[in-house]
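There is one chain below, alone, in structure tokens, taken in the form predicted on its own.
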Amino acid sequence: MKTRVTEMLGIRYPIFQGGMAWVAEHNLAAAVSEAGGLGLLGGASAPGEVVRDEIRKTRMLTDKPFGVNIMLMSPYADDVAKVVVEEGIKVVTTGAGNPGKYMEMWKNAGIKVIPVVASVALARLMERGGADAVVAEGTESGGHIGEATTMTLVPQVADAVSIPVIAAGGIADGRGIAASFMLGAEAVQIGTRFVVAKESIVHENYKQRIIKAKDIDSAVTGRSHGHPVRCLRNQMTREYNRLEAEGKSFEELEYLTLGTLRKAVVDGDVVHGTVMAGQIAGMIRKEQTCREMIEEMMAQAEKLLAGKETVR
């Protein structure tokens, strides 16, 4: 399946894994691109020289392309922007800021670089900045989240811009690929999927609460001060929401959550840790390597969009 963000990047599938904090390192980034999609390392807020470890780590078990994605509120954003650079990356997504700064720097260095965008006003002002392409990533994902929905926002963005669209939010399988094309995306990103991948290093009991996930599991933190996070209920998110409800401060609640996701994707503390998962956990079953999972989801998707196979 070929399209302009395959042709753009080189990869087989139009499939991004997400850049996820604690998730997106080497060992999946790389099996992710071995498989044909693109995988990504997640800078989160990782210091520049553990970025830099991590892209070599990738290189040793892959040669196909990877990129970086980068979150810009990360105090250590500029650091890991030279570095991208330094090391010859040839893709990367950006998070929870314009990248406005950086992009004379990554255009001149041949970096396609990929906004992830929440809204039309963020994807023309991201096309008029220079960024190649955009990830409109709708309310349904795990993580930090806007707050309109992957089959609002997509078709709006796809209308809005003239370079490629990719959606994410809600796609676990090829029906949800095969909706996005028609929405008018070219390209999908996935994340909880990949985080039950067998090359995933994130901690078991981690892994199976998304499995044995219910389609009402679903929980957003931080609403009433902007600053909204999906994961799975578990006491963590009741004592959050309670606290929350009650007037607490942001700061307040921020501590509450600090060091949580590392404590559920290391430690495998899937009770006081936060568990970011997007809505699709309830629909995923069992764990697979990442060539299984792209290679089902696609052969699915293009049954799909040849009008071959039903949605069941």
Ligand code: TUI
Given for the second form:
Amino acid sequence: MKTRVTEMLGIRYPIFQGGMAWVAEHNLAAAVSEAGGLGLLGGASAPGEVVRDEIRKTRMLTDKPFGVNIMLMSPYADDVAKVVVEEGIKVVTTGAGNPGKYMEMWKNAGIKVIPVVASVALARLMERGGADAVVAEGTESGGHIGEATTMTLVPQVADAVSIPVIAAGGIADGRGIAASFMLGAEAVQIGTRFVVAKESIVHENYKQRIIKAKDIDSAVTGRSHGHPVRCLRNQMTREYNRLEAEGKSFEELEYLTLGTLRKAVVDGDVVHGTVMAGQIAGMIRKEQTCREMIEEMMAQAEKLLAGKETVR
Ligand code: TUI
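Any chance you could show the form predicted in complex with the ligand after that form predicted on its own?
Every chain and every other molecule in the complex is listed next, the one we just looked at coming first.
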């Protein structure tokens, strides 16, 4: 399945691994890249030097292309934006904001820039600013989300821009990949399924919450604050949503979310921690290697797109 995205990045399969905070470190990114996808290191809220170290560790594990995701709300975003240039990174994705102010520096360094967008307006703006592609991320995704669903966002973004579109949000198997292509995407980005990969360093309790999750087990905190974050329902989300409904401010509720993603990912506290995951968690059944996941999904997608298999 050659597309403009696989050609532009020199990757075998049109699959990106989401640049998930605390999760997307060198072991996972290298495993995805080695399997033929695009591994991404999640810059999250880490200082530049931590990301530099992760880049170097990834290079020791793979000579295949990988990228870095820059989380634009991070206090270290400026730092990380420079580190990717200094380290000769070839692909950058961005999330949770508008990367306009870095665009010139990255383009001058020959970096392929692929912002994650949650609206047609931002997709258009990014194309005008020189983006090489956009990830159109639907509200089915885990973590920080927009309003539009993948089903509605991807075709509207595909109609609005001429650069390639990568679909994200709610994709975890070959059916999701085939459907994304039908909507006009030329690659997909997958997060939640890779959280449970064998190579993922995420705590076993977190992986088991995803594996045991049902279709409607996620909740969105912070919608009324303009900071919607999707995670699996637990004591933290119930308390957050109860207090949010009572009118408590974002600042008053910060104690429930500060450091709590780390608590879940690293310490395995899935009761008080933030267990970010997309709505597709309910379909994810087992731990597999990244290679097994990617090959299984691609085989299914290729059959479906060739019209050789029914959907189940
Ligand atoms: O960024 C993500 N997902 C994330 S970032 C993250 S780290 C975090 N941790 C705790 C609380 C909050 C965040 C966890 N998950 N996805 C990409 C994405 N970007 N989704 C939506 C957007 C987005 C939303 C609004 C991009 C731009 C935007 O507005 C741009 C503007 O005009 O400022």
